[in-house]
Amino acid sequence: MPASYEAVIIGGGPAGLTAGLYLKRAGIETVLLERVLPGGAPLNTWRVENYPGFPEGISGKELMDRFSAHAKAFDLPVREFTEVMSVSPDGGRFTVKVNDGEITSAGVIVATGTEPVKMDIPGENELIGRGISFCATCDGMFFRDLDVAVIGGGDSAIEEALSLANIARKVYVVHRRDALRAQKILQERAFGNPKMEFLWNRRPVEVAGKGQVEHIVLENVKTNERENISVNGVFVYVGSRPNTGFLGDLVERDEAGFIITDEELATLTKGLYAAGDVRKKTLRQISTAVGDGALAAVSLERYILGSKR
């Protein structure tokens, strides 16, 4: 017989462990499902200075664990390592298929982020776990006093990058234009550290080692021309994706894959809501995925109180 409860959240990020609180404080019985442990992707975040409430900043990974503390205070009950395979509405009811089971409910808000896109060149599915890596907090300890580059411009290149220094010889920053797209305090920090080195207008086309990183080749995109720099370690920052395959048709999505909603984070599905960075938005920080969790519990929260009557 699958479990039964009134609202399933998929997605233990910031959106998802708001959206659990708040229905479990109006009364909801609610089931959050993760498919690695809870914290998304600010578990990979060195420092975090623009979260309101911390003014000296705080690490991704404890602001995630007060966020759990938080949610788990009010006995949300979190499912950590669940796959969802698909969310089907079945009679005005859904039916969640997990990698152990099935799960049905009256409403389920998505919340499951995005995943980091690759760079799509030879020698990077090989070299994956052997010197490139996509969350410098998780890996950068093995490379200190070593050679590594980051790729790519924006706030989360930066950010790692300059965590990077701390432990790393040099720093590489492989950006394809000549100008970063980060926040202009986090370009200021960056430019000023010693360790770093920016690379203009390369992209890279090759990464090569044998059973390790040994060197990434880059190409110049105003001139194709080539070289090799030497680096142990490689840090890919060039944009994500968001998880939504499970889904299906039961909602709408933007050409680059984001869940389009109402202003109530309703999508095309009744009773299925989107929160958080995998929905269509302008801005996704832990800020705007904090608003998208609350929005999304209450307007959840209403169609099924609603629905009893």
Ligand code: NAP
Contents of the next structure:
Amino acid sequence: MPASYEAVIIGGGPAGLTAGLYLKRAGIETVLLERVLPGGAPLNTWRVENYPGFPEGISGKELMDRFSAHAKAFDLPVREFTEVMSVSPDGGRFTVKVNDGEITSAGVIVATGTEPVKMDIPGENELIGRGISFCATCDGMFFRDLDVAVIGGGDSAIEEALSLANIARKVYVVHRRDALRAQKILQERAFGNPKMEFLWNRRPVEVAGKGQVEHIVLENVKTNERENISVNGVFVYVGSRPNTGFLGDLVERDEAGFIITDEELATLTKGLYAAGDVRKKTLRQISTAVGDGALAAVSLERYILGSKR
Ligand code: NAP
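To complete the pair, please output the form predicted in complex with the named molecule; the form predicted on its own was given just before.
So here's everything in the complex, that chain up top.
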């Protein structure tokens, strides 16, 4: 017999852990399924400065350890290293197929977040883990007093470039336009940092090196001129795409693949809700993921109670 719950939460980032806390507090039998370990995207963040309640800032890892501890305090079971293969609605219940079996539930909250987009250029696949990284928090310390390039101009790129500037000798920021997308406060700090150099209007076209990154080839998007920049590391922050492959056509998506929900975070499929970065929304932050987790949990609780009447 497959394990049976009232609610299954898929994904253990800020949205999923918040939903778990709310559902357990409401007395709903819930399990959280996590592909690796709980924590989600903030685990890749050196310092979180815009989550209320932490005026000095807090490391992404410490904040998420607190989220996990809070959910645990309400006895939320978290199944780690559990990958969801498919979700199928059947006669008012869902069957969730995972790598080691099946779980059934009355409702599901999808809080699977996003994964980083690759540059998709020659040399990238060969040199991932050999100088190319998607996580400055995880790998930055390997580049003490060395030169690195950060690709991208969004919040992630600039936040992590600033943290790398504490470790590396030099941080090149390579951006395809001549203006950053990142928040103003991050831009001001970056422009004032003597270790950072901005390479505007350039896109990466190749990463090269014998077994280890040695240089990156950049193309000027205006003149098409190419240049080699010698670096030991390349940190890639060119956006992210939602993790929704296992949902098939149970949900409606926007052109970038993010799940479209209504105001209660319900999807196309009755009993299936989406929360956090995986959802089409205008602001992706820990604070908005927490709001989503709470709302999806309350909506699912109402759905479950309504269908019992
Ligand atoms: P993002 O905001 O989508 O930024 C991606 C950056 O990569 C953009 O500057 C984009 O250039 C560039 N880019 C995209 N494709 C490229 C390509 N093929 N080659 C070169 N450059 C390319 O992604 P993100 O920074 O990972 O942030 C994701 C979400 O999380 C955002 O909503 C962000 O606000 C949020 N976030 C918030 C915080 C915070 O509040 N502290 C921290 C991290 C992330 P263009 O600008 O030209 O499009």
